[in-house]
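Here you get one chain, nothing else, as structure tokens; it is the form predicted alone.
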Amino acid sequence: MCGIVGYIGTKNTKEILLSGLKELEYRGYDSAGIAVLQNGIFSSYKAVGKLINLEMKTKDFKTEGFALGIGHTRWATHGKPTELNAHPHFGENSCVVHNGIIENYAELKRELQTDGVTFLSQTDTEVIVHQFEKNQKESNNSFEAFTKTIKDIHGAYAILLATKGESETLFFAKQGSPLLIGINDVNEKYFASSDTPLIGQCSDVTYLEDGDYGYVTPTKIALFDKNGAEKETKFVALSQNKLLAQKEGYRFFMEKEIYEQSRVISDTLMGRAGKDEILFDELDSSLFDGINEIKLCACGTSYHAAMSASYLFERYAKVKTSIEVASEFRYRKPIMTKDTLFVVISQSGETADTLETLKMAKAAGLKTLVICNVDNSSMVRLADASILTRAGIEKGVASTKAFATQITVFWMLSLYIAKLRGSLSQEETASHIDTLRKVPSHVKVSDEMHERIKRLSKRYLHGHGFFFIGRDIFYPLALEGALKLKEISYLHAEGYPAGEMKHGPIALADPTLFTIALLPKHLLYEKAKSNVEELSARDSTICAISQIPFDKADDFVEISACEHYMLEFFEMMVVVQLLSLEISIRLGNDVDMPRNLAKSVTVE
């Protein structure tokens, strides 16, 4: 995910703005990009890739005395990563850096370009910058030209521009993306989107709230709230564990990384969920032309992730849908017709085996799609086309915002395709879109939800193994489930279809056997929950997890009250992420780094 700092003081204002920016390396990012604002005069270096690319241009550049700085680290997600989307983005007189996403750019876009304004790169920020300079030459002040455009735009943002006129004012906003201000003895002031760029530098922080904006002087920061009221900054003091402030407060980055699920996801659906249409701006609808089989190749939690797509492929597009492993997939022999849309899922871009299977679609003169979270990597490049996830960097090895954002782009992507064949009405892909809005609101964690799965745990330590049953869509994400455990938390764990316990492995159970039941009210309730029954009949500890109350559970995880069935499934997602979590934290387990694992499976 992208980061932001700013500084405003007497300092090498240089130096400060990389120093923050090499504390944000942790979040991701494929460029970089600062600019200072010195006797009104703009300074600005970018580079693609690594920082050190960006500390080699900017090595004979210094500033001294009074100086206006703000840098960035790009994850891409509107335009490739390079020079010309890095920010800082550049208008005639002002410049601004940004994190998060502009919904209506492209609206935006089309009237300031009919205005005779040109843009130069390909990103969704550039627009914030050039409709603040059309409304500075309608306003008194710069101040008023920046709350005009805050009111302009829609969407997710932290926002810091600058401009030639008021040399020594730094303007801010932040709406569902995080931007913090920090002082110190001497009264400079700091900006970032977290904690760590900014600790060694300032004793005190304010986090700002949804819907603040203002700006900062040598002298003053004025502070306004989402209804224009100004209201006084409030600091604490600022945590100086670097570590502790990466983590933000959680134990683990898995656990943060659960937590960050709901934003994620909004970024994800953001420019892409219309009124009663899915818009991939990144895709050509004649991609499907001739179509008549998807094919989803993917490895470990990316295929859980797949097979959950040929569900909603199968139910809402029409269309036939296969999954492959991709590790068997390279060394079968298989029969690749053209009709058929290979697509291939990674977090990384660069699993090995899953790369090799694009390589041969490829070469099979297949039409190639790749679902990922990575803008440049191998895959990304070598298909037709890409659809970004938008999850950020996710440090945990074992993966939880990737498959949640995976599994938001694939039931859009099914909404797409569904319009294309014309198997879905418009008031039906109007439901599904509504229904998708509230998806962040049902991946949120609550208190009380983790204080009970975390009261839970304890009763899931010891035993011969777990099973995770569910039926329909919901029997790749028991594959989830069992895998997320097995990953962390070392106990054996197996997904099962519900329905298949009777074919064989209701042998197994036993009071030492868990058994973690996902029932969903909306799919095939009945069916599972006889499945279930037969585990309870055998003396198996059941854990049920169900808006519905279930008698014969030993154990129940309520889920909120949800009327589709795609909504339970995210709610039982993060059930069984943080069961995991809390199970694998009791064993005294390191959850981030679990061993024998790795990120990005680069080797065979």
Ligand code: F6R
Given for the second form:
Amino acid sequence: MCGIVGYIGTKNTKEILLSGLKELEYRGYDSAGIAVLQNGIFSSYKAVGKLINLEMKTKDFKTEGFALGIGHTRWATHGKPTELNAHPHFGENSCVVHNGIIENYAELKRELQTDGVTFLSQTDTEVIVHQFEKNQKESNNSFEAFTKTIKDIHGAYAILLATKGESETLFFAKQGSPLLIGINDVNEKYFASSDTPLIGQCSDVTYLEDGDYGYVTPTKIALFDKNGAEKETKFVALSQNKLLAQKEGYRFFMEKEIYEQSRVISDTLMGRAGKDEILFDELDSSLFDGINEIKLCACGTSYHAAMSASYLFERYAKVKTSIEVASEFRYRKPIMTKDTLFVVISQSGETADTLETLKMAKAAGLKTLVICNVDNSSMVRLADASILTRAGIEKGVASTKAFATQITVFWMLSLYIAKLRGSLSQEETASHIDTLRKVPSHVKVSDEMHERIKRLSKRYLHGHGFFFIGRDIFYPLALEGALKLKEISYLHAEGYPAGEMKHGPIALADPTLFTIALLPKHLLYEKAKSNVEELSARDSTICAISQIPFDKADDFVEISACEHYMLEFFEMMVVVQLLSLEISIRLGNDVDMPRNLAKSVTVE
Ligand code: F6R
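Since the structure above is the form predicted alone, I would like to see how the form predicted together with fructose -6-phosphate (F6R) looks, so please show that one next.
Let's see the whole complex now, leading with the same chain.
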């Protein structure tokens, strides 16, 4: 991950690549690189950090006349953000840039290493170029070798590959990650992973479909579908609005990120959800040796993910689990024993309070693990082990896709620990993994659902408060729903355990107290339902979210029929996110940058 550009033409190739990468900066990255093939010679430059570092490195590099080039901004998933891990990756005569994740990279890498190939990076991407060269040696035809390579690799990808022997050809393939080809009236050809680098350069674009692959030369675009049949390239006019292009047509980044959840959860699962076991290449199972308790510590949304994890860990891994709000933990002289695994959760990896608790745990000699979205962040550097959530950059201040991927990681981690502790049978684990694989399709936002929530939102713009209620793991989801709403709508909202309402808050019930009730069919349905009935009897306005119709509700949002409470969890998560979004939009608030909030809270 994260951004790709490519170019074939006679303009200044270096400048085109660098300015294309600049247009992709909004997607976030931690390193960048380019490679240019001109007169049969590759020139390549890479740099860690901001693009200015790459610009400095290439300042004496000139490209005049015909050339082809590829460029990449990287958001680390496999391997640290270092120059060696930055793309393009080279074999003997070829180079590649890639977005996505190659699921079977470890297997291919082992085979290639047995054949004597030396790998320079820790990335999954590098296998593509070596596999291509292996196939090239066997077939003597570069396109045939490329076609075979994309059959050999499994996973998600947008790939651009160049090879010395074909200095006028750029090979491409797309599966799961976006890739566009742009053209203009001076016969240049551009590639990019989103519209923005092409705006101002191209008049028309084609959005490649999954399974598409082919090659481009100065005079030809050869496009093939997933069955290997040649197909026509259909171009459409390119819109010239950059901000709109960055938001990919969505009104706000938060909305885009809600819609992205399906894809990023697939990324989170990739290579980790095996057939009947969970694989975390990044973990050494000895991390769990001698551990009798897991302590989870975080802030805000990440804390809600931690709380959700505590239900999964105790239920499946049968390990005692406690949770801590980081800002509280750091000042309360906690007892820390060495049989405790200390886990911090953070989207940014920089939150001051959470970072401090990690330092405390390290100082007390505890083993530590971080679940984080940003490689090389302070927490990732400090903890003994880390698992990256692979959500990609999150721009909306209100966290959505980061939370979705944190929950996915925790569910997998509970199964991973369950295996170590023998607390789930192989069949049970396999059945969980089956269900996990269904999550991406359950978080896809349907037009009907979004439309329904948009309409519903107009009835929830006033009132004296919202209660989001749920039981068990739906309680932290209720907390998260309430947090989302208050952050961007500025309306008062609380999350509450449904069974606790009658111990006080029910006194508030009246028609302008809005209750958002999470009613999963597969977890304590009858219990939660009777709690909602108590509120309904006191005339609170109820919006129920469930797969079972509920006649005591004023409004009802029906989620799809599914057979596991965690699928209900993920669907309800999307509903509460969309509800907050639509209420906030109706109130005219700045959804992406709500007042008084910052994306990363690096001060106490
Ligand atoms: C809520 C939100 C915050 C963060 C919190 C922790 O939408 O974004 O509550 O979750 O500030 O941030 P991280 O996860 O970066 O440590």
